[in-house]
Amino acid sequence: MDFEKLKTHLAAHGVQKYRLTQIRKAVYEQGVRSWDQMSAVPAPLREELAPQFPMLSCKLAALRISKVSDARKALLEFKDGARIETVLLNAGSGWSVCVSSQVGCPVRCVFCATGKMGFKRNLSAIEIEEQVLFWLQHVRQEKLAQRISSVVFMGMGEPFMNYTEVVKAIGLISSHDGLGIGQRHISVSTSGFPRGIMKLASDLPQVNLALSLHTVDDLERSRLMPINRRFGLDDLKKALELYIKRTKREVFLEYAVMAGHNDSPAHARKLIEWVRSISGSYLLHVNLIPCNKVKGSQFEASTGDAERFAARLLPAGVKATVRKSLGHDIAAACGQLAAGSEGKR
C-alpha cells in the first residue's frame, strides 16, 4: 500500500490523523488482508478506500510449502502480468524474508534458474516492501511461531541494478511507522558491481553486505558469471577494501559449491590467498552453499562437498560457515527461483 498517497488524500478529504495511524498499526501490526479486517476504521472510511487503496498491488498465483524445512515460496502476479517469486524460511532464529528486487535478471549466472528467465523489468520500492507485508500477513494468519526478524535481498534479479528502488524499499522495511526492522537485520547481495558496494558503505552502512563470488579465478568466473568481463576480480577486491574502511561491517563471501567445478584443494588454496589479500580480510566470512540442482544444469553438490572445502578453509584462518540449504524441495533455495506457473500445492 502506498502510505504517502494514503496520507495525501485522507488530508485532502479531511478526514482526522488518527485515522492514517490506526490504518498502519493494522497493517504491519496485525497483517490484516483486507480493509474489512480493520474493526477500528468507521465501515463508510472503509468502503470509501478499498478499491483506491489495496492491501497488496499483487495476488497469490501458487503457494508451496516445503516438506523437509520451514520454507516456503510464494509465486506473485502484478497487475501487468509479472511474475516474482520470493520465500519465507527459518533456520531457527525468527523468520526470514527473501525479496525479489526484479522480474527475472540481466546477469545471466549460468547456475541459476533466474538468469535463464532473462530481465523483464525492474520492481518499484513499493512492490519489493509488499513482498514482506505479504509474509506478514502469511504468518498472522498462519498463526505461525516467531516473528519476521530479517530481510535478505537475495531472490530474483541484481538489487544494485536497481539500485534507486531498492534503497527506497529499505527505508520502507526499516521505517519505524512500517515494518520496523532494522538495518542490521537486513541484507543486500550482489554478484558483483563496484559502484553499488561502494554506495551502499555510504548510504546504507548498517546494512550487511553479501558478495557471490563462487571463484577467485577470473577467467572461471567470468564464464560462471559474464558480469565479470565488466567488473573483475581486482575491481571487486578494490571495491570491497573502501567498504571495509567505511563501515567496519562484516561482508560475507557466498561461495556455492559446485562438485567438479570449483570445489578442488586448488580452488581453495586460491581463495585463501585471496581473502588474505585484502585489506580488512579479518572481516570477510565465506558462506558456503551446497549448489542446488537446476533443471538443465550440469552444477550440483552436496552438503558434503561443502563440508570437505570448509575443512580446507579454516585451518588458514579463513572464516568459513557451510549453510543449510532450505526449501530445495520446492525450488526456493539459492539460484532455483525462476516465477514458474505450477499451481498451489
Second form
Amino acid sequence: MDFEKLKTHLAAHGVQKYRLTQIRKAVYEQGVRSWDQMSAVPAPLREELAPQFPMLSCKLAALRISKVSDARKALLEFKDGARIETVLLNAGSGWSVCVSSQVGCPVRCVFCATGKMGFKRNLSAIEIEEQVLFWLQHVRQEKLAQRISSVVFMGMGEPFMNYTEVVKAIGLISSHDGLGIGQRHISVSTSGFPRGIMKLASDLPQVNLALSLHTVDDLERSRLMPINRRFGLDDLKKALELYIKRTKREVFLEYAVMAGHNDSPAHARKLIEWVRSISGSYLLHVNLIPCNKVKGSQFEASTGDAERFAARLLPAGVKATVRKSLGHDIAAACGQLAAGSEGKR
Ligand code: SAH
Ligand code: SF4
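Return the structure block for the form predicted together with ligand SAH; the form predicted alone was the one displayed.
Let's see the whole complex now, leading with the same chain.
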C-alpha cells in the first residue's frame, strides 16, 4: 500500500486526520486484507479509496506450508507478471519474513537456485514492503501470531545491487507510521559489495549485516561466486573493518558448508587466520549453513558436516553457530528460491 500517497490524498480532500490513524492501524497493526474489513471507516470513504489504494499490488500465485518445520513460502506475482518468492519462518524466537529484493539475481553464484534463473528486474521499495505486509495479513488470518518479529533480506536477489530501493524499503518497514519493525530486527545479506557495506554503515547503522563468505580462498571464491572477480577478499576485509569501526556492530559471516569443497581442516585454518587478521574480529560471527542441494548443482552437505566444521573453529576462539535449515520440503531453505514453473496456474 502506498501510504504516503494515501496521506497526501486524504489531506487534499480535507478528510479528518484521525481517519488516517484508523486506516494505518487497520493495515499495519491488524493486517486487514481489504477495505471492507475496516468497519470503523465510513463506507462511502472506503468505497472511494478502495480502487485507488489496493492493500497489495501483487497477488498470491501459490502458497506452500512445510510439514517438517515452521516455514511457509509464497509465490507472489506483480502487475507486469514478474514473480518472486518470499518465506515466513519461525526458528523459535517469533515469525521472521525473508524478503526478495530482485526478480532473479544477476550475481549467479553456482550453488544457488536464484542465481540459475537469471535476472529480470529490481523490486521497488513498496514491492519489498508488501512482502512483509502480505505475511502480516497471513499470520493474523491464520492466528499464528499478532505480529512479524523480524525481516531478513535473504530471499531472491542481491540487496546492494538495488541499494536505493532497499534502503527505502527498510525505511518503510521500520517506520512507526507503517509496519514498525525496529531496524535492529532487520538484517541484510550481501554476496560481497564493498561499497554497499560501507554505505550501509552510514545510512542504516542499526541494521544487521551478513556477508556471504563461503571460503577465504580467492580462487575458490571466484569459482563459486563470480562477483569475487570484481571485489576480492581484500576489498571485503577493508569494507568490514570500516563497517565495524563505524558501527561497532556484530557482523555475520555466512558460510554454506559444501562437503568436499570448503570444509577441510585446511579451510578451517585459513578461515581462522582470515577472521583473526581483521581489526575488530571479536565482532565477527560465523553462521554455518549446511548447503542445500539445488537442481543442476553438485554442492551439498551431509548430516554432521557443518557441526564438524564448527568444532574446528570454536577452539580457536572464532564464534560459530550452525544454522538450522527450515523449509527443505517446500524448497524454501537458503538458496532454493527460484519462482520457476512450480505453482503456476
Ligand atoms: N544475495 C544475498 C542474499 C540472499 S541469499 C547473498 O547472497 O548474500 C541468502 C543466503 O543463502 C546467502 O548467504 C547465500 O550465500 C546462501 N545460499 C545460497 N545458496 C545456498 C545453498 N544452496 N545452500 C545454503 N545456502 C545458500
Ligand atoms: Fe544471488 Fe545471493 Fe543467490 Fe548469489 S547466493 S545468486 S547473490 S541470491
